[in-house]
Amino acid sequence: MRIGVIGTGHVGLITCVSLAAIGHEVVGGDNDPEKIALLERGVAPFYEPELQPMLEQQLKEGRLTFTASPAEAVKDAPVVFICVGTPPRVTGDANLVAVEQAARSVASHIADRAVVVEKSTVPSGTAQRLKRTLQRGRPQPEEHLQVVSNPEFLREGKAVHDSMHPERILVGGEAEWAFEAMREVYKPLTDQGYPLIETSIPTAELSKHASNAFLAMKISFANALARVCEKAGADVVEVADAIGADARIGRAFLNAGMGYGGSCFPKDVQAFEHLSRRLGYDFRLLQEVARINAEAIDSTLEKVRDALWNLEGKTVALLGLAFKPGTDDVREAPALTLGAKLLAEGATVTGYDPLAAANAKDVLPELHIAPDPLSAAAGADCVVICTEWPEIRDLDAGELKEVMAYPVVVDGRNAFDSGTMADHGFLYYPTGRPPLL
């Protein structure tokens, strides 16, 4: 089958790739031709695991091809994907702006007999809007043209691996032969035992941020829960294992740290909150999950301040910049968020990141990177853990307090063992856990 798809980002980038892998012919449409140059030469414009062997692979194989025009892009393709962005408004509503052009761009060009995608993550109501632009660019019979809500459930860091092996695949829609049509894109993936649900548009729609707003609310929970633990001297990670023991709770995405961060848990529980009261609900659990995950950054730089008293003129670093290990995603990253509020009290940070140290340098300009953890360390009067890379957890407890000014760890992430900390005589701060003094 021939696919076209419009927006060549995270989702959209990676959408292409699998699709091309699992033997499509797909056609990947971009209006930024530097990106676009990239790409055609077989180079991905971020990091994430699996992805530029894969597309090399594709690239080679000839299934996948680039181009920066939307006609060229759709041409011939009984499915359309829109993958492009939709950030935040000053609001917190999602703007659809992109999605929109992109509709009208594509309007004019597609098959006599199509079904457009819905791929980005949009609040419920955008499809039909969607379907209305595309019938003004190019008047069509329902039985001719239909739009359809795929939401991705990719994960930073592992969209890859969810791509080719998805827990679930989700496709909204009102047409059978649009059902049909997905159920042919999907079909490589469904003959494997991967799942196939089918829905309405409105609940595929709002399924992804009902999904994202959930897992916020795990992280949300379990970083309050480590503030309760702090105050009464409990360990959160312990209470933790025990409370996810039971199977309707889980352990994941119960480890307390510095809050949630990235291109989706930030904007989507803000979207979704927006949306639910423009619908008529007043969803105030959705403003605490935010307003918790913002106190868990306000509760490390607490800790800082308790470990130097006064931060002006002290040295902070950072171990760990990208909002999570596996990704050079600095979007929404807490690590900068703390960064910014040290260097507001006049405190010098530097920061270490595998990755992302190039991307959080164009975010936080006053930052000074260092090229390992090490170095990052010498002569701080304090480290924070603010990701746990693994090349941050095997830090050898001897060697960095040999390079600190003073020995003084906050551990934002719970990277490092107590016990070991304690024997090397650190200052330690872990999170919802007692602290070494």
Contents of the next structure:
Amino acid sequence: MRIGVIGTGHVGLITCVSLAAIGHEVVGGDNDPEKIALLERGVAPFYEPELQPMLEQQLKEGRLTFTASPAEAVKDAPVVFICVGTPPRVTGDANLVAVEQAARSVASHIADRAVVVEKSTVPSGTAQRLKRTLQRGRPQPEEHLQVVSNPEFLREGKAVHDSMHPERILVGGEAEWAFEAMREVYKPLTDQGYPLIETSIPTAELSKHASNAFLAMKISFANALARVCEKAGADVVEVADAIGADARIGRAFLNAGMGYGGSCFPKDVQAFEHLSRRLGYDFRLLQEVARINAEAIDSTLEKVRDALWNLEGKTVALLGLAFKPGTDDVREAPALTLGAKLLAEGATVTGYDPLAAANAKDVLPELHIAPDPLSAAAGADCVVICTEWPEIRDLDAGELKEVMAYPVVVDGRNAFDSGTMADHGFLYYPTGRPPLL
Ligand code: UDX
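What's the form predicted in complex with uridine-5'-diphosphate-xylopyranose (UDX) like, now that we've got the form predicted on its own?
After this comes the whole thing, all chains and molecules, with the earlier chain placed first.
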């Protein structure tokens, strides 16, 4: 099937590559000519496991091409995916300017009979507006133009895997012929047994926000639990294991730590709360989810203060700067929020990350960057574990102690074993577990 994809960011490029990999003829469009030039040369503009070789292969096999012209991207395509960004406004609402611009730029070039797929995470009601914008550009009857909602559920660092092995494919639509077109798009995946769920458009749009908000709520529940465990002398990891053994609760996403970051959870929790309020429901639970998430960073900072007293003139090493392991993304990364607070209190801050160091330095220029975890820890008064990369988890406690000025570790991700830290005589502050003081 010929498919046009508008937007070649995280979601758009993964969509391009995976749709090509399942046999479609895909043209990816983006209004950034530099990005297109890079993609045409087979270079992925961001890191995502499996992406680079898949991009090269699909280009080589000729199923994937790129263009800076929106008209070219949608020409003769019976299905067009809109995958542009929806960043938060200062108010917390999703900014949908790029979605509207994408619709306007393709409206008059769209094929005679086409399904436009809303893939970006958007508030409920956006599909209706999208349809109106497309109709203004080129009035078409319902049998010729349909909008469907097909939200993505991709995790960064596993995006290609999630796209090729989806737990569910969700399509919200109105007309049967549009559902039929979407069934054809995903047939190579549904033939392998991956389920496709069909719903109305508002249900699909809302499900995406509900999914991310629920997962964020689980993390915040674990973080609130960590605060109580710290006061009660309980162990939050063991509590999570105990409650997570109940299939109704589930163990996933109950890891207490420095909280969630990234391009989705912080933005989507806020956008969903705003959307609910606009619709007339005060979803205060979501405000609490965000508040507890911010508190998780403050609690980590409090441990650093407790260990070091005054921060002026002290050196703190942050191990892990990305918002989670497996990515170079530092958007809303708890490590950087903590880093900014430490700097504001007069500390010298050194950071290490296997992939995200350069991005972190762009956001926080005062940050010193070290090439490996031990160099970052060398001479430090305190090490904070911010992202549980394997190379950080596997650090040798003896070597770590050797290079530090004082053996103080604040473990914001419960990456280390208390017994080992005790054996080496560390002052050790885990999260929601008894400290070694
Ligand atoms: C998320 C959703 O998982 C995905 O379905 C959606 O499409 C986009 O948003 P992503 O942002 O890539 O994906 O990251 P995810 O792996 O979900 O982790 C989000 C954040 O939560 C990270 O900062 C991670 O460190 C944190 N987290 C996760 C915890 O603090 N505790 C946990 O138990 C799990």
